[in-house]
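Let's start with one chain on its own, the form predicted on its own, as structure tokens.
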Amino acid sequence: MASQITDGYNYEGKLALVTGSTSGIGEYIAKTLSELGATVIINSSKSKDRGEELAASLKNASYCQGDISDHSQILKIVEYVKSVGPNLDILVNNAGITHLISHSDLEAANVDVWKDIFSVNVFGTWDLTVGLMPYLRASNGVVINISSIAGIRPTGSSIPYSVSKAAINQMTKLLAKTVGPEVRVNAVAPGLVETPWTKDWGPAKDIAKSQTPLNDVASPKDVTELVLGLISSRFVTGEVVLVDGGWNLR
């Protein structure tokens, strides 16, 4: 007789850092981890008041301001994690930026735009993950990178943004190959998600809904459910999992 299957992950006593977590997907993930019993570190580059307010509203949560595009601030984030830790069980790399630029407007997607987007989405994600790796190794931790369908399909808010997410996908696979068995690394790649970031994207949402077999866009809850699944799935690493309502099929 088969034993009952459970998610097998006990969040009580675990320490989680969620970057870019004062709104949208990151906020929902942070709130859910807190509700499940984890100690959560909220992070943002700005929005300090909102971050402190959110942390105060949650059980066992605190706020650490830090811009992951700045190496000196990453060092401060790492020191903060150590002060709460001493080890880290869950790292959710959610912080990211974009520029809304038509793919046909090549001149607008200039090198400064590429540098700005990559400084957060790629370089910052790498720098923070490497800085925290000793503490993740010590706890057999898990890293979840928030990517995008734009890193898989030729779509997205701009070409530089899409390429940055493709880089995150490859980074996920190479890190998983390198840091196992101590640490698992996976990525979640949403399609269009209903967040404050996309609140003014009416036409884009209409297109997304018409293109997906499920005729809808994702919510932060949809993304969070997949994040939790990857946190608890002990034999999954190096995967980039879409949560796009089947958009990639069209």
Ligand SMILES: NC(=O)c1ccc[n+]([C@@H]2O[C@H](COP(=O)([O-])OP(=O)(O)OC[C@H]3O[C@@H](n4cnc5c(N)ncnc54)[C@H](OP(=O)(O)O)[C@@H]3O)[C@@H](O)[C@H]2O)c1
Contents of the next structure:
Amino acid sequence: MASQITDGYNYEGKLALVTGSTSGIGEYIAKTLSELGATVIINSSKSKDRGEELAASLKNASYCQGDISDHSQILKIVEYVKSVGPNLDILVNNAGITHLISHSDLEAANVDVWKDIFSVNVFGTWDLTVGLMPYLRASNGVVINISSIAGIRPTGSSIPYSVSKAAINQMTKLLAKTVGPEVRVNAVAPGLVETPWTKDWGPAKDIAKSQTPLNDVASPKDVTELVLGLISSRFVTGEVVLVDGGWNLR
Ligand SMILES: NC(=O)c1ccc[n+]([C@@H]2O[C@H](COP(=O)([O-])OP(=O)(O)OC[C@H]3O[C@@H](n4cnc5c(N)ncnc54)[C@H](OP(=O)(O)O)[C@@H]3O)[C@@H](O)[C@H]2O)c1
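Previous: the form predicted on its own; requested now: the form predicted together with this ligand:
Every component of the complex follows; first up is the chain already shown.
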């Protein structure tokens, strides 16, 4: 019956952690999960005031400051989740950083840049996911990694950033293979999205719009709709799904 399809996921009573949720895509996902009835943990590394303000404005939400690139702060986040828990139903690994470097400027993409980007996008995502896996397993939870078209196509704000997102994509598949049947792991790979991250990227947005079959860039809402679809699709795991208006077809 079609009515059963719309009942795919009941957010009431579920606990969700969205990393990097004081801004942009993560903020929109956190707000939506709260509106749908989930208890939501907001997270960021620096923007504490914004996180507390956002949590206070939402139903059943709280803020946990923690830099996912720092193992001691990962332990703090895991303890916090357990204290709200006891288990975790939804983990959205959204926190990410980049350095804006032309791909042709090989020297500028030095090893320190690689380490900085990987410390958050790859190592931090891995560290937190592993730390929370027992609590995800206990609730038959779901992990959504926010990747990028840059992890699929040879594009993106710098080569180290693109490679970090390619690593997330492979991590998504390998984890899905390993932690099923208890936990599902999928990734969402947006094209350009209107967020504070891209607020000064006017020319890039114009190019993306002109090259994209749907003639637009994504909004955080577009990304969130796909995140919700993957949360509720009980037989989908290990997938990396583009939300790019067809930009990858160019
Ligand atoms: N915008 C795009 O066009 C686009 C396209 C494809 C993919 N993405 C991906 O989407 C995700 C979100 O991007 P966005 O555009 O929404 O970015 P954004 O508006 O800059 O938000 C980034 C969020 O991550 C937090 N954060 C950064 N480093 C962190 C750390 N070490 N630990 C915990 N939180 C951290 C930031 O807060 P603090 O600074 O206070 O920590 C902020 O809340 C990223 O993974 C990005 O790679 C974005």
